[in-house]
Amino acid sequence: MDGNGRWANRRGLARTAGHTEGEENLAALVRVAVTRNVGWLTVFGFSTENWVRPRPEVRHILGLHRKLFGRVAELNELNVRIQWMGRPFDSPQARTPKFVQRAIRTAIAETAANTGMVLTVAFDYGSRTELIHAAEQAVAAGETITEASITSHLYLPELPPVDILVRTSGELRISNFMLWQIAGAKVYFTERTWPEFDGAELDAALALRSPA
């Protein structure tokens, strides 16, 4: 979900205003995705590399994620189940604050019975870190390193392979996001920043899906 800062800068606003707008747009896109019968929506909320950003900006983003995971009533109304992936909370390298951890656990528990779209938020997430973790877990279990053993030890092995990867804000590159899972995925690039990504853009991305 790239381009929040650029969206704000073009309007003479603080970068934090862009992150706020981006969080609101995610809520709007979730509602749209539900009407498009999207089964799985996974978003890159905060990376393992993002902790180096200025402290005020990081604090603001943390507050927005607590708010995002706090939208339980709305998610239940939409029949959306929320989950999270990132460095395990008990990992020595984990950086997720306790107040965000509590919000994540509560949201997961209170939407667990929902049977509609699965919304996965990647927070304190990096794909290379995930792959190292998967390999370490496989070795600890006495397994041979194979494609199957790596897949089974990903943070959320139940996630289906990615069919469409969306990259906003004119960035023509792949970030450290689900590198294992996006093998074979189609990529939708758009010049629009994340706060500007709307239902029409989502439809254009979904049009890349192979016919059933």
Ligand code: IPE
Contents of the next structure:
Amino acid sequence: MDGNGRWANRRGLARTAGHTEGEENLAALVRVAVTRNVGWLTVFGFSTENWVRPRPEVRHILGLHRKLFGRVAELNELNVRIQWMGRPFDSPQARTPKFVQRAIRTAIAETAANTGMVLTVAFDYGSRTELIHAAEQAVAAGETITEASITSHLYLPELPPVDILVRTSGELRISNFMLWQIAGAKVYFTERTWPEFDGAELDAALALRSPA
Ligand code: IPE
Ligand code: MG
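The block above covers the form predicted alone; next, return the form predicted together with this ligand.
Starting with the chain above, the whole complex follows.
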């Protein structure tokens, strides 16, 4: 969900205001996505590399993730099941603070019975770290390394391969996001920043879907 800072800068606002707007936009976009029969929506909320940002900005983003995972009533109204992926809380390098962990666990538990769209939020996530973790798990289980064994040890093995990858803010590059899962994905590039990514943008991205 790139471009919150630029959205704010262009309006003479603090970067934190851009993050607040970005979180609101995600809530709005989830509402639209369920009407478009999107089965799986996975968003990059915070990366393993983002911890070096100024403390006040990181604190603000943490609070917004607590708010996001706190939207249980809305998610239940929409029949959306929420998931999280990132460095497991018990791993030595994990950075997710306890108050965000609690919000994540509660949201997952309280939306677990929903049968509609699965919204996955990547937080304290890095794709290379995920792949190292998957390989280590496979080795520890005594498995031969194959595509199937790596896939089965990803943070969320239930996630299907990515159909469409969206890049906002005019960024014509791939980031450290789902590198294994995006093989073969269509890519939708837009100049719009994340807070400006609306239903029309979603429809333009979904137009890349292969005919069923
Ligand atoms: C995305 O917006 C939010 C996070 C990475 C947490 P940015 O903060 O990267 O916004 P820009 O790239 O500076 O515009
Ligand atoms: Mg950015």
